[in-house]
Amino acid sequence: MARPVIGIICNRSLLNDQYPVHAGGTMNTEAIARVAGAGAVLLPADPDIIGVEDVLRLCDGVLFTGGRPNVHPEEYGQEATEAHGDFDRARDRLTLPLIREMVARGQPFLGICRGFQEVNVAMGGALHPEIRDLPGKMNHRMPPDGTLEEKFALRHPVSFTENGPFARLFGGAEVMTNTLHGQGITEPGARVVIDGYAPDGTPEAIYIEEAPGFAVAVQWHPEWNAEADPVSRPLFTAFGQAAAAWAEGRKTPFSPQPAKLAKA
């Protein structure tokens, strides 16, 4: 049987510091292919190249990836400052309406890091440009130096609602995650349920209340070591199952059954 197809939102980049490209990290494609069990398709993040309806028709699910540019604060009613960093307005124009349409249709998606923030903004929520500047918050940013292993190392626990959907998915109310982000949620959007928090109270895991399909996002980067990591593996597996169900004409809300936390 044909595998479901999951689209992966690309980011603009320069190849060899010269040639503009729409790029997608191999960690994302490998997590989709090897753990979610789906075919991976890279999607240029520009609605002038591929529109919302095109994506909905082509893909059984969408992975909203991390990326250096941030969602423009105009999207949540604020003015841009130097602290907000770089932007990609073309990606904003594609992903924000795409998320809203996927929520309405019940078409499955998973948001990661910037994708997590996109989901919140798409639903009417707001962000802070630099979480570490808020009182009592830790530095969630990627370590500036070191190997990839050191940058993606597990750095803090995330606690979930007891017997909530994330706790059931992971088989426990607390897991260890990496952290490589500067921005964070300050106001949740409509129907955005914050179900996981870092020790400093920073939101780390969300889902859309009463969404007819798999509508989930996390602030950490589960694509790193996804095949072996005991948290990444069930998350991508559940996403892949939701995409497979959509390909068969079924919608699967985010309501996993209790499961034992897998061992690495």
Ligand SMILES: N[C@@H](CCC(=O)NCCCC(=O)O)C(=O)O
Contents of the next structure:
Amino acid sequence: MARPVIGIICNRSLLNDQYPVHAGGTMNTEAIARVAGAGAVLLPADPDIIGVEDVLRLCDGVLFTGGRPNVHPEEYGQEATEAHGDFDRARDRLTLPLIREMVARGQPFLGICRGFQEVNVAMGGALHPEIRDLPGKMNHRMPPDGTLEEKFALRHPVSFTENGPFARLFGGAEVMTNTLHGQGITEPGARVVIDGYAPDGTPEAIYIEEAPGFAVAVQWHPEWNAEADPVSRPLFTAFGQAAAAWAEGRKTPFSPQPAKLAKA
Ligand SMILES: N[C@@H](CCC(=O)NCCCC(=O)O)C(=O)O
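Now that you have shown the form predicted on its own, what about the form predicted together with the named molecule?
The complete assembly is shown below, putting the previous chain first.
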């Protein structure tokens, strides 16, 4: 039986340090295929190659992935500085209008890390280029060296609104997550509900208020260990269910039922 199709936003990269490619991580494709239960398609992050309308027609959902290059600060009315690092303006030109259109239509999406930041900026919010420089903030960047297991290790708790949608989805108001980011939300965009925070107050989980569909994003990387992680699994499962509903012509707002607590 045909599965829903979820588009995965790629990042530009160099193969063998020589050949320009549009790259999609296998952690993302595996999470979409094995946990969300959808067919995964890789989307070049450039509207001159695939436009917003093409993606909306082809995909039942979109995964806005992590990525090292940052959303250009002119997208939120600020000047670029050295702290902002690298940019990917083609990706900005595709993802920001795509997110706004998907929110309006109720077409499901999940944002991860840079994708989380894109959702906030698409809705009119702002970011800080290096949150560890802010008073009281911890360093949320991934360790510069080490194995993937060390880089994606669970590093801090995220606390959610009691009985809010994330707490209901995860079966509790606090979970442990990894952290691999330098930027963070400073001002939420219109209708952006910040529902999860790290201990230092860094926003970690958002959804779009009164969105007709699944409009959700997290600052951490749930694609790591997605099949086994007790947080990743329900998140990608709910995303896949929303994409399947879209494929059948139905919209599903982000309003999980309380998780069935394990029998004592
Ligand atoms: N560039 C943004 C988003 C960080 C992000 O998506 N990290 C995943 C990729 C990790 C890496 O390759 O560095 C930020 O720095 O906040």
